[in-house]
Structures are given as C-alpha cells and as structure tokens.
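Next up: a single chain in structure tokens, the form predicted on its own.
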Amino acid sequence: MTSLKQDEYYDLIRGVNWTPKYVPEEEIFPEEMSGSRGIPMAQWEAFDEPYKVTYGDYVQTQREKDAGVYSVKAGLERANYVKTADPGWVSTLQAHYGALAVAEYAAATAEARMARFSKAPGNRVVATFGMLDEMRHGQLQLFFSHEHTRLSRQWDWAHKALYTNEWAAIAARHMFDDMMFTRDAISTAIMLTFAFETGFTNMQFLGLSADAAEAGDHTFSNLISSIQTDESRHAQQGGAILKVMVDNGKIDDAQHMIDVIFWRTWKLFSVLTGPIMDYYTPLEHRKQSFKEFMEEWIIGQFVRQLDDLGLKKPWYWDTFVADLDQAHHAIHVGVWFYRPTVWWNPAAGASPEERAWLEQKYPGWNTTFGRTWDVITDNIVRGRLNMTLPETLPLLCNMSNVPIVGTPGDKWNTKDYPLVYEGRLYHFGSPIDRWCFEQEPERYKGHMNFIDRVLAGLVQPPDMAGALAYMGLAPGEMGEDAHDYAWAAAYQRKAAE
C-alpha cells in the first residue's frame, strides 16, 4: 500500500471540525470556557502551528527521547554526582525541582482546557500532544529528584513544595492557578504557551542546561534539554492563536493578556531563576550572569516575536529592563537571609572572587548590594551568626506575594504602593503589580499572601517559630547557608591580618 506523505495529508486531519446538529455550537464551547470572544469558528480554523507533528510520529519521538533520558541516568547513577556537587548546585536542583515538578504535572489541567473547549481543531489537537507532554515533564522530574531524598529531607520538597503554605509556594501557586486553572483557553495558550513558556522556560531550561553541563551535571542537563524540546514545541500554540486574534481584531485584549501576564512572571523568575545563575552556580561554570541570558532570550528574541505578531512591547518595559539590575539580587539578600523559611541551601556567592565577578557583570554592585553584604559578611567575621537570622517578617506584594524590595545603598528606592479596594488596604511593590491588580480586582481580591495570614491570626505564635511551623518546615528541612560559611574565610583571614 503507497503512504501518503506527511504535508500531503496532515493539514487535513488537523483540521477535522464539525458543525454540531444536535445541541447549539456555545453549548459546546461556552465562552466562559472557550474564550472566542465573538470571533467565527471559521476564522479559528486558520490556527496554523509552525512545529506540526502527527500522533505516531509524537510516540515515535517521545519514546526515543524518554530512552535517552534515562539511559544517561542510569549510566552515571555510579558517580553519585550530587554526594560531590557543590553545595551551591545542589540548592539549585532542589530549587528548581520544589518549583516546577508539581507545577509542570499540573500544567496539563491547562493543555486539557484547551484540547476539549478551543475552537481551533489545530489547537485542540497539538493541545492533546502538549497536556501528555506536561504529565511527562511532572513525572521525570518528580521520578529524578526522588532519589535523593536518602541524602536529606529537603530533596522530598520536590513533591511536597507546592502542597504546603511556605511562603515562596503560595507565590507560585498563586500565579500558576491566575494562568492556568482560572481562565479560559484562549487566555490560557497566551498568558501560558506565549508568555510564560516562549518568553521564560526557555531561558529556566535552555541557560540551565547550559549551566549544568559547565557543571558537569550531565544527567540535570540532558533531562532539563529533554523537557525542553517539548516545550518548544508545544509552545506554538500561544503564537497561533495570537494571530488569529491580531487577525479578526483583538489586539488589544491580546496585548493586555501578555502585559499582565509578563511581569507576574517575571516577578516569580526573579526569585527563582535569577538568584541560581548569579549566586548558586559555581563561579567557574557560570556560561553568562542572568541579565545577559534575559536580554538574549527575553530583550532578543521575544521581542521579536512580539513585533512579527504585531503586538508591542509591555507598557512598562523601560522598568522591567531597569529591574533587570537590582531585582534579584534584592530578592536573593532576601532569601539569604530568611533562609530558614525555605527548601533549599541558598548560596550566598559573596566571595572576593564572586563579588569582583558581580561587579563586572552589573557595575556598581558594590555600592550598592555590596555595601548590604559587608554588613552580612562583618557579622560572620565577628562570629554574631544572630544578627544574619530573622527575628521580623517582611512587607509582601499582593500581586506576586514576594517581599517588597529594592536597590540598598545611596540608591535606595524601596517604596509601597498601597492601594484600598472595598475597604481592604493592599500592599504592592511596585506600580506595575498594583495596575495588575486594578485590571481584576474580583479575581485578585481576597487572597492572602503569607504575611496576611500572620495578620489574620493563623499562624499561632505570630513570631518566626509559628511562620516556620504553619509553613511546614521541620528541622532538616529549613534553609542554611549552602556553604557553611567557608566564602566568608577569606574576610575572616584578612581581618586577623
């Protein structure tokens, strides 16, 4: 029997739709599910994805690559990589894994939105393909990481992060349920497919990977590679829709989707991935600091995205290139020094050699994160381990529910930016978060990020034992510096000089 070509039949098959006879077509695709926006079935059957792939094809793949990732695993399981790893790289794994495992396993509740309630055939197909693709992600991640858990209690956060009120956890759920599980599905392949996958996973996956290879975390790097070639693909679909709306109208819905969409984001990746590739990875595997991965991934190549859909660039982007500069090393002081409250070891990357490194990379970090630092770093010396652990809590965002921070030093800005809505005060770290807030206030309204909760009377006491308690953090599992403390010998030497 002749087979057919691939280009000869798959665009016919894609785009197998029907005209229902026996129940009305917004039965089927009510519009708070589907999200069409007035625009014809018709026209979204011009959905057209530019990665196109058929099912056999998909298991084809899909096996070869699943052999591949655990072929590696097994065949390094001797070297016991992570028993001789350095401190700061195991907190990455642990990091990343405690944040996106379950996130990744759960993103297929979004994938199966769009597959039953998109008008698009095309997209309710490759959505079929993208919600197997997540339930792999959430089980290679959660299968490789577990294995670990005999070397120490923090490695088991993998699973258990998201699940628990720390406080890191509520911020990412808390984004992921507004992109994922609250909107319908057009929203939903913008603000996750476009937005979140296109602009920032690559840059999780693909600058990660590159890391840990310099690193010489071989198995991290080829599974993290691995996901991400499902993610590349999938992906596409948020374009393809985007089109469809730019085409029939509705550009400025899509355009405010993404401005939304893009700094909550950016504001979890903050917090996240920038701390991991200007801290936690070991210096001498460090392929380029965070703002120069943002500005290849985020500054080049998203954005030129945006311009071939027509669509610009958010409103506020001189801010979030500005921010580029001092968010995360304010966030990552932050974490430091409130590292009992969450999973993992942070790093503390303020050695001679790395603060010279930090310098160069972002020029006046000295003067600035630096000067924060010297305190730090005075007090180890000193042998007062007291005054760098918590005592307070710190102000949260209720947008993206991290601490409100900015630029120390002779720069400080640190600013709240309140805001009253139904006689409730909310707090917000910048603008940016409060004008998300006011585009939704029924969605938003209500929620309590954690230092709301210690207000409210639930964590009991309402002191840093109760917050570790209510966050589920038992001994062995609390943070502490990744290194011991050894990056600061070379301050203690000099001061005995």
Second form
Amino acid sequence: MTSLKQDEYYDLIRGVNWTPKYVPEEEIFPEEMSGSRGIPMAQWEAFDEPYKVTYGDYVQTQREKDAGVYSVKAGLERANYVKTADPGWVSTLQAHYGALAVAEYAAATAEARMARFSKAPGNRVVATFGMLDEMRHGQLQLFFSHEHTRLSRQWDWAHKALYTNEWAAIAARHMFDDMMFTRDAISTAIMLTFAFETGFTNMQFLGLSADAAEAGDHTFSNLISSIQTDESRHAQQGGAILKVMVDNGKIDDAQHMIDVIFWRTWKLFSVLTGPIMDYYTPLEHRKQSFKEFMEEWIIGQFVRQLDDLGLKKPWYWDTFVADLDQAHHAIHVGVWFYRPTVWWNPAAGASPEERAWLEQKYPGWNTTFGRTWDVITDNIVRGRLNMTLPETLPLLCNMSNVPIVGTPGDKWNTKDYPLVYEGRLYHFGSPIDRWCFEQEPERYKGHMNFIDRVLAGLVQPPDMAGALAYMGLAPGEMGEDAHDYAWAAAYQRKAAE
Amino acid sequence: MSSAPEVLKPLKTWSHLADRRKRPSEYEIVTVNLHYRNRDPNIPWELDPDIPMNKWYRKYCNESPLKHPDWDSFRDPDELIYRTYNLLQDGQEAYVRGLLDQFSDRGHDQTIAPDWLPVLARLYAPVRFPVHIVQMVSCYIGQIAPASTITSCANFQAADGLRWLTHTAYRTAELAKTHPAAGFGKNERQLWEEDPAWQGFRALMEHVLVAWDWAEAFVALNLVVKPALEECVLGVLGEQARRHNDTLYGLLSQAQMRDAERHRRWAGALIDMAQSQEGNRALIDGWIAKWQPMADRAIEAYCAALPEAGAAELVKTRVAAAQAAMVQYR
Ligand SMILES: [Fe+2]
Ligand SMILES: [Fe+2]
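Write the structure block of the form predicted together with its partner chain for the protein whose form predicted on its own appears above.
Following is the full complex, with the preceding chain placed first.
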C-alpha cells in the first residue's frame, strides 16, 4: 500500500487560516468569543498538539473503544452488579452520574466554542474531535445509568439533576458554566482543557475507576477509564494554547486564569469526589484516600505540567494543600446531615473500622471531624434521629455555592469571609473564594445562591419543606442514610454493654 | 396537616420520557433534553444574568424570530448517536481509504491529463477553506441551537466538514508528490483569497460566519450555502472529473455527497417542524431570499472557471431542487 503518512498531510488539514476580507476579522472572531488578546492570527498558527489524530483514525479508534465498553456492559448485564452492590457504592454512582452525565454532553458546547472561535486553526481541528468526545461521554453515561431507573427514583437524577434547583446542582452549574460555557475560546482552552482536564479529570475518571475495579464494578470502571483516554487526548489543547500565550507575552493572563479556576475546581471536587472516595466507597475497596489521589494527580503530575510551561503553582498553594485535610471531611458531614437535600443516599462512613482508616489517612481526624461524628453517633444510639436531621438552612458561599464549613473540635476555624459590593452583602467560605469574586465581580454579582433565593422569597414556605419542594426533591428521591444506620450498630452494642 | 406525601415510584425510563406510550429508543434516551441551559430562558447560564454570554444566548437562541413552543421535540430522521455515527463513518472511511490506496497503487496521479491538473489545483485543492468554514459554522449552530437533538445533528455535520477537509488535504499532498511544480499544497490560501473563481464563495462564507441568530445561521448554511457549495465542488466538479478520466475524484466526491444528503434530511425535518408554526414559513423564505443572490454569485464565479460550460445553470437548478425538497420535506 502507498498510503500517505499522517505527517505528510496533517499540516494541510490545520493550514486553514485565511485573511478575512468581506467581513472584518474582528467581526468573524469577536473578542468576547475568541479571546485572542491582541495576539495576531498568524501567531496562533503555532498551536501544536503533541499527539495527533486524523478523522479516519478517530472514527476507527472510537468505534473500537465503544465496542469495548458496550460489550463489557452487555456481558455483565445479567450479573446486575448495581442491584446487589453496597449502598454506598450505589450512592457514588448516583452522585457521579447526576453531576456529570448531562454536563459532559454540554461540554461539547465548550469544545464547539473553540472549534468555531479559536484563531488557532489546529485548535479548531482538535476541538472538533473534543466536541465529539464530549457527546460520547454524555451519551455513554446516560445510557449506562438509564438501565437502573427501574431500581429507584433517585436514578432519574442521572438525567434530571442539572435541570433542577437542588443546591449541589446549582453549585455544579455555577462552576461548570463559569469554566466551560461563558468564556471566550482561549479562556476555555486554558480553564477547561488545561486546569480541569489535565489535572482533575484524572481524579474522577482514573481514581474512581480504580475504586470501581476494586469494588468489582467492571462495567463502570471500564466506562470511565475509557472516557479518560479521550480526556487526555483533547486536554492537550490547553498546553498548546498556553504555549502560544507564553510565547506572546501573555503568561500573566494565563496564570491568572489558572489560579481562578483551579480553586473553583478544587471546591467542586471536594464536594463531589472527596466524600465518595473516603466515605461512600466500601472500606475494603478503597484503593487510596482522596488525599493520596490528589497528591498523585494534582500535587505530583499537574504541578510538573505547570513547571514545564513556565507557570507557577497558584498563589494560595499552601492553603490548598492544607485544605486537603479539611474541605471534603467538612462537606461530607454537611451533606450527610442535610441528606434529604441530595438525590443520593449519603453513606456516613463512620463505623469504628472506617474511623480507624480515616485516622490513619488523616492523622487528627478523630479529634476534629470525629467529634462531630461522636455527637451524631450518640444521637443515633439514643434513638434521637430527629437531632441528626436539619431544620434550618446553612450559610452558603456566594462563589462555591456550598455550605461555609471548616474544621470542628479543637481546631474550630469555620468563618465567613464577607464582602460588600455595590451595596450587596456577599458571603464566602474562604478568602480565596472571595478573591475569585473580586477578580471579575461582573460575572458573579447578580447571581443568587440558594439562601439568597430563600431570602428573596422564591422559596415558599421559607422552611425545609419549601426548600425541598423548590429543589424538586420528593420522597423517593431525597437522600437517606445509605445503610439505614447499620454502621452505628457497633456503637449501640457498646452502649448496651 | 395533610397526609404524608406519596413516595415516588421508580420508572422504566427518564421521567421526561415516561409519559409517552412508546418505549424510548436508545437515540431518545441519550439525545433528548440535554441542554440544561433551557431550564430558565432568562438566565441560560448560572452566573450573573447580564454577563455577555447570557445576553448572547438570550438574543441569538431564546429570542430568535423563528419560534416553536417545543424545539426539544425535534428528532433526527437518521437518529444518529455518537456510537452509530462512528460505526457509519468508520465504514465510509474504510471505503475511501480503499479508493485512495487502490488508485495510488495504479499510479492514478501520473495519468491525470495536463488540462485537468490545473483545474484540480485551482478549483479542488482550495476546497479545504470553504469546507472548514462549513465545519466552523456547524459548530456555531451546535453550540447555539435550542435543542440537544438539533445540536447533535449540527455537531455531526461539523465533523463531516472536517472529514471533507481531511480528504482534500490528503489528496492535495498526494498530488503535490506527483506534480511538485503544480502548486499543490502551496497556493491554496492565495487562490482562496485572490482567485476570482473563489471570491463569491469567500464572500458568502465570511458572511455566514457572522449570521449569529441560530435559525438564520441554520437556514443560510443548510438551505443555501451548503447546497451551493456541494453542488459545485462535489456535484459538477466530480462529474467533470469523471469525464476527464479523474475517476478517483468522481468517486470521492460521491462518497462525500452521502454526508451532504444526510445533512439535507435533518435540515428538511427541522424546516418541516418549524413550518408547523404560523409565520415561520415567511421567515424562512425571507432568509432564503436574502442569502440566495450571494450564493448565486458564488456559483457563477466558480462555475465560470470550470472547463465545461453550463455548469452554473445546472448547479442553480439542483440547489433549487434541494431547497424545495427540504422545504417540502414530508
Ligand atoms: Fe468528557
Ligand atoms: Fe473533556
């Protein structure tokens, strides 16, 4: 055969910049959509992603990958893993699908933004594949979760969550919309494909895949690790765009975007990924702790990638590292306590064995978060379940949209970081959340978090029942303790002795 | 006090598909109702209501003059999902790879007639640019469309644009190897920017890039611009290629035309759906009338450069027929 090699024609595929004449360049590539920051068209042509695919390779490889994950699913369908899985694992799946399946389909819009508006022709080519990839991720995860709708109404949230005003869904939308859908092509490349996909998606799609394999959920493990192979391919766009930015004197802009979105991503993962890895996943199937995964993928790999591009760690790095011992533990207590307000059944993960594991992975856990669980456990042992359920609403951060939390016990540090902007009082869970707001107040100032909506009279009646109705949660959907408090049995026996 | 509320029972499918009598297809399960930005038409994105992107989506999507109470009820007549798109196109690519290899092994490019070679250099190789713009505009329609079922069609259409771009790049590189002095792989940008044969299409395509209203962009691209371009560079150019013994391009252009036919099917289905609402037909006709003269000039300029006379009339007749088929879809 005398087929051409890829490098003999690849430059012609991406050699498609031209000089507009009949319509001005700045109209075809409006700055608000393109974000070229004064870097001329020709400079963007230097965009070069290390791993290249052509259309023919793409459809072939992707067809084969899909054949793989669908056949694993079909092969294991009869075994019906989910039906007999530990309830904590089921909650992991429900939280994951609800927050991500529809968001991944939406991510095709972010890729399409780059494919249409980037002035780098190579970016427009790669992003077209990225756009297809995200359709794949949305569609696969909807198809794989759909078969469980017969098991409980909570599975409906795999599709429905992001259409609701449930608080975690608002938090996810606020972050995703900020990162993926409301910025110019270049910001999207840096924030989504570099900061988020190069770093954090490994956590969700490889870390959780490892746990899934341990748990015996091979369908899910296979599915999400296959997704990550696409992520790592289209994530290359971020580095390639950053290189152009750095070479054209825009390193400070790039650093700033990374600093903002890295923190926002961290906060979302501390809600979504932290609790499922350290509390919901059955103890015997936990491959590593959330912190260990973060150390491997973020502190190790991602920082190396920043270094390679001449970029720095975000300015608040020490606070971030310290937060690895705190944020998700605190959020987990909050989510468990407010369990009727989420679409999955939070697993407490606070049995004696699990607490021993937590103390080992997070020395000092027992004297901080453990104390909160002591009180909760004591109430359960004494049959005072009502005291483990919420009656009032928590204070929410105007950036992360999640409860303002901190470390309980001796190291009590929960604090609101307020800001008055144009006469309105905002609350933030950390100085960094407040800093994010201050960078671009126009993006955020008119948004109302859940509590703002209660105060504005949108939630009626303004109590827990009204809040649940506003969030779209009915009995059958609202979360309960995943194990029906079985984890507290050992404490009950001890109390009886 | 009211009695305890009923506990919701599990469903056989998503709640948004549950009250239909028909069991939903795989296509519906994974394609329908996925734009969560439709949740609140006033604030598509969960940030300040007046950030530029919220204004953009309100203006160019939610407040488009083309109205329908339920765009999410649109269905792709081909019901393509990601999985089946790759199945379909991997098969098509295997066919094209076979063509390319077979003709290359037979030394096809050495046998190209001296009078046909400059036609390929001038009127075929620069096709990379307009099909790339088809890709770009389709990506725009995908990101701004009011329903995920429309977005999916537009996104696959964008990918097909990249497919055509890739074939053209491949052939250009191949021709450059055999005919290094003919300018292949070197002159296309200049031809696209300066050759009178291309200026009609260049003007047309630059304008369609800034048709920001989602529905106007769709009508302009799918009913006017694409048919005009396809009937020129896949249609008559492919036919003239065959008559000049360039059998390879004759077959390659036909293979690409299969994609275009699929695009016309979904476009027809969407036009059909839009026309069920009063006022939309006039709006669509108005957009066609607005864009067609520019497309006609593009067709005339391009066809005037073809070796065989009379191509422009042929293309215009075919474009009109394609439009009529889409407008009277059923
Ligand atoms: Fe993805
Ligand atoms: Fe991605």
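Positions refer to the first chain, counted from 1. Everything numeric in this text was worked out from a predicted model, so none of it was measured. If you superpose the two forms and keep the largest set of C-alpha atoms that fall within 1.5 Å, you have the rigid core.
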At a 2 Å cut-off on C-alpha positions, does residue 16 qualify as shifted between the two forms after fitting the rigid core? yes
